[in-house]
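Next up: a single chain in structure tokens, the form predicted alone.
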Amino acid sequence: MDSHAQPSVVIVGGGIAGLSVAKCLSDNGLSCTLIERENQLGGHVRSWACMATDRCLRCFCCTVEDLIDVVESSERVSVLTGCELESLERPGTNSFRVQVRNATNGDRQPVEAAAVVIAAGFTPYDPSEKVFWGYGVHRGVVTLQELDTLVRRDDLAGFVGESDEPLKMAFFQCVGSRDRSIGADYCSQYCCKAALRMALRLRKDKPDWEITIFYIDLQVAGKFAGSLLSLAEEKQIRLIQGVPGEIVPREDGTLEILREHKGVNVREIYDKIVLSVGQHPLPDVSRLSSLAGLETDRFGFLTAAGTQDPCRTRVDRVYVAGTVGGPKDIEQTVEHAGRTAAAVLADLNGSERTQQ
């Protein structure tokens, strides 16, 4: 098939969802323009570490580097980093006129497209909103993403400090998720598995550390996810139902929490506490929805046409991919992006056949 005769697709977002869509479409002969607001591709996953221990734990973090290499080397993909979608017009039934703005110098560039995919991702919840956990105040409280970045840089010293003593640490799950008080009464999908993988990775490198995971309920459905739970139990990682409330700093730099055990309040002391923060809609999602003529759900994520069609939207030839349409882990995001690319290919190829 002559690639020059193929329609072009604009993809908004250069994280793992946008990269996956671009790869799939370009592999099937379509030209793409990938628009990314940051100055590099990869999104959140680019800063996350591989969680492999003596085996692959299927975190899928390694896939982002491969996708970046493929997309950046593809002749069919034009990459515009440091840019954002400024306007979206529809001069014809089967065409879009997209205006792209350079965030640094304000230059504008028009792009013609036959379809638009919104893959703009999510924003992590800011745990400093919950003052009783002391994020940003207590030195020993970090987010799971911050710890992930340190592991990727092989910089656990930045987490441990100067002490050689075995560390006692805890994960708090559902921080910014499953919380009606902030309008986030949903599961962020990735946190439980991500915390289990991180605990197993740390156990491999630091077998003398004492690791506890406090949870509301562990979302580990599926054969492999269940094996993570079995591995955690085998490696003697404590799993305690119920997320404690206030974190209180002590004079020696440790952190004290209060939890309920068999109807009695029990105090426990930790060196470090890791907050597994949830996924929230982008602050920019309302602007994107307005530009594309889309709707958002009650939580603020972009909505698709329906539960049976989670990739197309109610606007013809506008699609969603990945976490911009709701919380997902990396594997679910890649799978969703693949389904979005398949929908684009089916619709555009069907249109071509009609025109012929």
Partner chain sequence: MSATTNPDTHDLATVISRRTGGEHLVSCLTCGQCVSRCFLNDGYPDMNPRTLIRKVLMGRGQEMVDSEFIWACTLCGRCTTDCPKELQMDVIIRDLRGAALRQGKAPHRIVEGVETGLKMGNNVGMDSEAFLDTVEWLAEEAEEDVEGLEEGDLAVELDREGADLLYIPNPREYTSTPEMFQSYLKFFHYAKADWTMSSKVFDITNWAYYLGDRESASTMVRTMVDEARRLKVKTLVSTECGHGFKILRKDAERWLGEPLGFEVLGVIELADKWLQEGRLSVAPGALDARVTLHDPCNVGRKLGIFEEPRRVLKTIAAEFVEMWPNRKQSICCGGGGSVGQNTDMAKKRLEHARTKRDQILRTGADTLATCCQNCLSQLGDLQSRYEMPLEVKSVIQMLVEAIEA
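In place of the form predicted alone, output the structure of the form predicted together with the partner chain.
FYI, this one's just the chain on its own, none of its partners or other molecules.
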């Protein structure tokens, strides 16, 4: 095939969604340009830890390294890290001119494309506005993502200390999710499973820690996710309905909460509290949506064409992949990205046939 006639696809975002799309398209003979704002590929997942205990817990964190390897070694994928999408023009019905700007040196580079995939991801909720929980004020309160990164770097001791004393750690679920008061009245879909996996992962190395998950109701949908719940029960992870609404710091640095237990208000003390923060839209999602001519939903995620067409958008040849369109866990993100790639392939192959 003449390489000049080869349609090229621009993918905005080099996290697992963008990487999955790039792999799938390049596997099918398309060339792609992958634009990533950060200086390295991999997005959030790159800094998260494998949650395997004595068995794989299907967190899918490992997928990111394989994807990076495949994409970086592929001749068909051109990777532009440290770069942002600056403008998107459409000189012809089936062609885009994408202006890419290098964030460090300001250099601009035009890329021609037959399709554009937006896979820009999400931003983790910043819980500091929830003053009652004291994130950023009380030492000992961290987000699940921060804890994940500590485990990944094998630096848990930097947070919990070197002492051998058993620790009491609690997870607070639905932080920044299912919350109408902040415009995020949706389930982030990954935090329950992520917290359960993290609790099990910690249990492996710290058998004497008391680990508690405070939840509203556990969302463990999925073929394999249910087993996390039975594992948690088997491994004596305390699962308690109701999320404490206030964390009160004590003079010795420990954290006091109040909850209801069998109809009576009781106080409990914890050493560390982990806020399982939800997925929120990117802060600059409106810039992206206006550049691409897309719409956002009432939460601020990019809107896809429809429930049965969750990867195409109102703009022909512009697609969404992954969490930029709404919260997902890693497995769902990879699945969604696969569907997006399939839609791109179908549309571009279809137009090729029409041209012939």
